[in-house]
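Given next, in structure tokens, is a single chain: the form predicted alone.
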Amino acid sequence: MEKNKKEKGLDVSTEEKIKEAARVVFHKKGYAATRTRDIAEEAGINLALLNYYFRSKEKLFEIIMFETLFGFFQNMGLVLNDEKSTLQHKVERVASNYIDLIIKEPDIPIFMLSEIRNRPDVLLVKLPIRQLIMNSVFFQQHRKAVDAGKIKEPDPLHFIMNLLGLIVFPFVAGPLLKEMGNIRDEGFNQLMQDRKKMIPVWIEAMMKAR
């Protein structure tokens, strides 16, 4: 692949610079509000050069969106398909991993939610989310726990909705919560670090309740 690009006169480092700039701009503004000129300015190149590497905003967006979604769910898939860890340990790792990820990349939740809602036909068909998540070791363990009476709620979608909601919603509502608590980014991030320990406890309690 890289050899073919060089034969066509494409500089791989320039292409990666453009992709990184596009990632930054798309994550902040979303597809509709982003202009190719914004990406060119972020990359420090002229618009003609950007168009030489990527013929359309849509094509560049699809690359960035796929990489963002795939990276997000691939990380989760690795945790959920670990045959050696318990259900409880998986919850702990998902909470910890994604809180750290979103603190580092705070624009990702809004970007993903907005673009999945606006362009599901373009995005979700390219990602094997059901195979990655719903057929995982995690949900096999969930079914066994339900059969054994350790978990009262039999629908695994409630499990994953509760888990993702507890992780992602505070970041989505971050500006409101910071205002309510009269805290800055540092204080909010500390709250999220505290949730790494609290979320597994809440999930366990919810799954045992009727």
Given for the second form:
Number of protein chains: 2
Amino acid sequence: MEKNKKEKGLDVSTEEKIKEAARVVFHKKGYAATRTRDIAEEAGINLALLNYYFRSKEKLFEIIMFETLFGFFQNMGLVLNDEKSTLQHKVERVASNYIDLIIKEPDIPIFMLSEIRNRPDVLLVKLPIRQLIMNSVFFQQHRKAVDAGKIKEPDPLHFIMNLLGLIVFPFVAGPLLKEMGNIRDEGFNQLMQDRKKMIPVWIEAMMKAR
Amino acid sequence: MEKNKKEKGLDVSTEEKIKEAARVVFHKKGYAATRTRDIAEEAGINLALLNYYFRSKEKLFEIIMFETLFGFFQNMGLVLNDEKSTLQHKVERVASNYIDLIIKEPDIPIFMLSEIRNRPDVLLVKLPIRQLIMNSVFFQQHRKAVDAGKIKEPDPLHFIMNLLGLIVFPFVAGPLLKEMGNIRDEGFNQLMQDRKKMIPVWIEAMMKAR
DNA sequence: TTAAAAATTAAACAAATGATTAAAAAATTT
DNA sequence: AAATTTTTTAATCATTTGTTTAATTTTTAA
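Next up, can you give the form predicted together with another copy of the chain of this protein, since the form predicted alone came first?
Up next: the whole complex, starting with the chain shown before.
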């Protein structure tokens, strides 16, 4: 049984090949524009195997969607709940980690955000997204900094919007910005690397301003 | 001929009804997830009339897409090329105008950005998006401020990314942020209203930092 | 080695979907 | 008022697309 060789060796199980192909195609084109035949072709397998292993396009999508969301927020949860790092350090790590991640997989943000818009329920139910922020060490540190007068804007949601906006938006608007700046992937990625250092500086300056 | 009554009166031409319905449905669901039958139903017209007036779903989409992009950047062009306003004032106006616009039509950003990702060519060819920024009064003012040492980050693309990121990203991530903050449309829109005043302050603080 | 189970394939099905047709209705022109 | 043009409708078509079926091949277990 091929299926049992999943973890070891160079050859991947059919199930894993399908999932990997589904990830690629769903991320690139979104649910609605993805054909099951696209996935089968990308995976190099017979179309019927998709339904054999995953029942339906919908079911397969839910798996990919969940894994993508979970993977994305897992790292953030770890960083935001580190007791030992300062607020500034958390900003640095979030910026650095996510810029690296999204350069590797640039389709993820717009995929996540579009699909969440289409089915907000899927997200709301399955992931403890609220407590990720509101129960975090980050949240406590932010409150302390506000109380100490080090951060002028008291709402942590503005902090999150600003941080994620500075990190994620350039990727979401990538094609537009590349056209505006007349640059290609290489130049764009260099700009993103620059932002790893700049975003923490910018965030600190913003939070002190009023 | 109904068609000639387009401009005047309360009753709208069939053509206009279809366009308006197409705008609503395309903006909400995107090209791939939109059925021509959805548009016909939204417009309250017979399905065949869509093809009678617009030949195809694709052609209708191109019209909506072009008008949406043009409408979005037209205003920005006006603001960025105002000889009489300062850089700070431009930031205020862009923030204010776009926050108002996107509160009215919250689907526009993610619609534009997703569809641009799927067909970058459509955008690149039809709209003079590069000169909108790079030939603008804003661009000259930015350069001057950099030369005068008032802005530390020399690349205007970072400035645009930051400004648009702070304005647009919260809307793109709307459902996610509402869930995080446990707020509804009302509370969310109030946060966005707050940002009209904060974004110019933040941007100024950021640009001075290094 | 043989029987059973699992995996794979080609073919086909049914529903959805974009588009067209031909006839009817409404509006405009003569 | 009659003829012509434009608009609208119901029905239908041709493809696409998600899924299933039944047969075949491969793998596993006895």
